[in-house]
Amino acid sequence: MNRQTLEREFANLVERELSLNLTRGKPGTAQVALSDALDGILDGNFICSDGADARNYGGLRGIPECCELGSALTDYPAELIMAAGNSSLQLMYFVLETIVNYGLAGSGALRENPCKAICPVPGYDRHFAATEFLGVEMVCVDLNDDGPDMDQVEDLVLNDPSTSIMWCVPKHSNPTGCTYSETVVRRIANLPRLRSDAHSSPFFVFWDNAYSVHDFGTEPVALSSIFDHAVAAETLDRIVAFASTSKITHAGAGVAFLASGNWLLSDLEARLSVMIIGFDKVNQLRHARFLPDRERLAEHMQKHAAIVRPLFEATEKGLQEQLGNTGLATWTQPTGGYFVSLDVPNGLAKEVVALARSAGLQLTAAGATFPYGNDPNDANIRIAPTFASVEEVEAAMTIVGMSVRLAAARR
C-alpha cells in the first residue's frame, strides 16, 4: 500500500472519532465482578484462626490465614509474610525509602553515599517513578526472554559499588511477559553475596511477583523459587518479595504482601509501629475466607484466564493482520500477565503513539517502559488490552497497525 492510500485510509479512521484506551493494565469489570462475593462473606464472624478479633487493633504482620494466602502468591512460608493494606506499590516505596534514608537489616542509609538501582528494560514505569522520586540513579540492563542479562548485572554489582538495588518482575514480566529461568533466579539470589565483604555497600533485590498466578496459556508457567535460592545462598534478608490480590479480587480493595527474612521484617515492623497500629484485618479476613486454599485460588484464576485470553488472542490476531510479514514490527506473545510489548522501527514509537491518539486510541506514552521516560531507541510501546472489549481491542489493533505503517511510510 503506497503512502497516499495509507494517508487516505488513516484519515477515514480519524473521521470515525473513536475513543479507545489501552494505557494501563487494569482488570475489566467482568474480572472484578468475579470477587463480588467478598461483600458479606464474613456474615458477622470476625474471629480469626488464632482467636483474634479482626475488628480490633494490632497484628502488624497480618492475620495468620491471610499470610497463608500470601504464601501461595510468593512461595515464602507464611511465617515470613507480612499481610498489609491494598497496595504492593506502597510497600515497595516504603521499603525503598527505608533502605535509602535509614538502612535496613544491618545496612546503613544508602543516601550517605551515591546509590544506583539496576533496572531491566523494558520495565515497569511505576518502579522507575518511585526510584527517581527518591533520588536514586537508575542504570539499565537488557531484559532477555529468560530474564535480565545477568552478565551485565553481575558486572555492575562487582565493579560499581554504588549499585545497591535491583528491580525484578520475575513472572509474566511487565511489559514483555517473559518469565525468569531457574539459572537467572539462582544468580539473582546470589547477588548480595557478591557484596559479602564487611566494607562493601549492601545490595537488595526487589522481587515484584505481581503476576505469580496470572497465567492464561494452556499450562501454568513455572517460576523457580527465589526463597529456596535465597536460603541456599544465605541472602534471605537482602531479597524482598512483593505480591498482591489487586488483579485477583477487587483491584482497589485487595491485600498486599511483603516477604523476606525475619531480620528485615522485624526492622520494617519496628518502623511501621510508629505510623500505624495495624492494617485492615477485616479485609484480610474477607480475602482469606474467599480464597481459603491454593485449589480455590487456582479455580478463581482460571475464571480470570477465560476472560482475558480472548483479549490477548484479539491483540495477536490484529497485529498479525496489520503488521505480520511487513518487517515493521515485532511483539511478544505472552502466556500470562497484562501486557504485550511492541517494538517498531527505531525513532518511530513517539510518532506511532501520537498518530494513534489522533485516531482516538490512547496508548501508554512512548518511553514509559524505560527510566526517566527515555527509550534510547524510541522503539518500544506497551499495549494493555485487559480493560477493553474484544471489539475495542480489534479496532485498537487496526489503529496501531495503520499508525505504524503510516509513520514508516512518512519517514
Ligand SMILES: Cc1ncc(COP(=O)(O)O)c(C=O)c1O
The other form holds:
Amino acid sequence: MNRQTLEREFANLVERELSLNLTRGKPGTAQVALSDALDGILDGNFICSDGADARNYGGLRGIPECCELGSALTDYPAELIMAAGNSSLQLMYFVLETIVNYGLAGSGALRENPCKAICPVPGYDRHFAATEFLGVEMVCVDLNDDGPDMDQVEDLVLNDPSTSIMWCVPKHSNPTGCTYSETVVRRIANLPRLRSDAHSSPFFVFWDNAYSVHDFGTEPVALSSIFDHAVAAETLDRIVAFASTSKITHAGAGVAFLASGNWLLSDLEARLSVMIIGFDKVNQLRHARFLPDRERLAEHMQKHAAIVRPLFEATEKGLQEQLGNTGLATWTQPTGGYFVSLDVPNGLAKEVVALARSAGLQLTAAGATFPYGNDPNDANIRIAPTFASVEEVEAAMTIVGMSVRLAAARR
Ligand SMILES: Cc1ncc(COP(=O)(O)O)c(C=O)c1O
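Having gone through the form predicted alone, I am curious about the other one (the form predicted in complex with the named molecule); can you provide its structure?
Let's see the whole complex now, leading with the same chain.
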C-alpha cells in the first residue's frame, strides 16, 4: 500500500471515532467475577488453623493457612512467608525505602551514599517510579528471552559498588513475557556474594514474581526456584521475593506476600510494627478457604487462562495480519502474564502512540517501559489486552498496525 492510500485509509479509521483502551494491565470483569465466592465464604467461622481469631489484632506475619498460599505462589516454605495487605507493590516500596533509609539484615543505610538500581529493560513502570521517588538512580541492562543479560549485571555488581538493588520479574515478565532460565536464576541468586562487604556495600535482589501461576499457554512454564538457589548460595537474606493474588482473585482486594530469609523478615517485622498491628487477617482467611491447596489454585488459574487466551490470540492474529512480513515490527508471543511488547522502528514509538490516539486507541505512553520514561531508541510499546473484549482487541490491532505503517511511510 502506498503512502497516499495509507493516509486515506487511516483518515477513514479516524472518522469512525472509536474509543478503545489497551493501557490497562488489569483483569477483566469476567476474571474478577471468578472469585466472587470469596464474599461470604467464612460463613461466621473466623477461627484460623492456629486458633487465632481473624477478626482481632495481631499476627503481623499473617495467618498460617494464607502463608501456605504464599508458598504456592513463591516456592518458598510457608515459614519464610509474610502474608500482608492487598498490594505487593506497596511491600516493594516499603522494603526499598527501608533498605535506603535504615538498612536491612545487617546492611547499613544507603542514603548517605549514592545508590543505584539495576533495571532490566523493558520493565515495569511502577518499579521505576518507586525507585526514582526514593532517589535511587537507575541503570539499564538488556532483558533477553531468557532473562536479564547476566554479563552486564555481574559486571555492574562487581565494578560499581553503588549498585545496591536489582529489579526482577522472573516469570511472564512485564512487558515482554519472558521467563528467566535456570542459569539466569542461579546467577542472580549468587549476585550478593559478589560483594565482599555486605554491610557497607550490600546487594539486594527484588524478585517480583507477580505472574508465577499466570500461564495461559498449553503447558505451564517452569521457573527455577530462587529459594533453592539462594539456599545453595547462602544469600537468602539478600533476596526478597514478592507475589500477590491481585491477578488471581479480586485485584483491588487480594493478599500480597513477601518471602525472604528469617533475619530480613524479623527486621522488617520490627519496622512494620511501628506502623501497623496486623494486616487484614479476615481477608487472608477468606483467601485461604477459597484457594486451600495447589490443585484448587491451578484449577482457578485455568479459568483465568480460558478468558485471557482469546484476547492474546486476537492480539497476535491482528499484529500478524497488519505487520507480519513488513519488516516494520517485532513483538513478543507470551505464554502467560498480561502484556505483549511491541518494537517498532527506532524513533517511531511516540509517533505510533500519537497516531493511534488520534484514531481513538489509547496505548501506554511510549517510554513508560524504561526508567525515567526514556526509551533511548523510542521503539518499545506495551500492549495490555486483558481489559478489553476480543472485538475491541481486533479493532485496536488494526489501528496499531495502520499507525505503524503510516508512521514508517511518513518517515
Ligand atoms: C510486575 C508487577 N508487579 C506488581 C504489580 C502490582 O502488584 P500488586 O497488585 O500486588 O500491588 C504489577 C501489576 O501490574 C506488575 O505487573
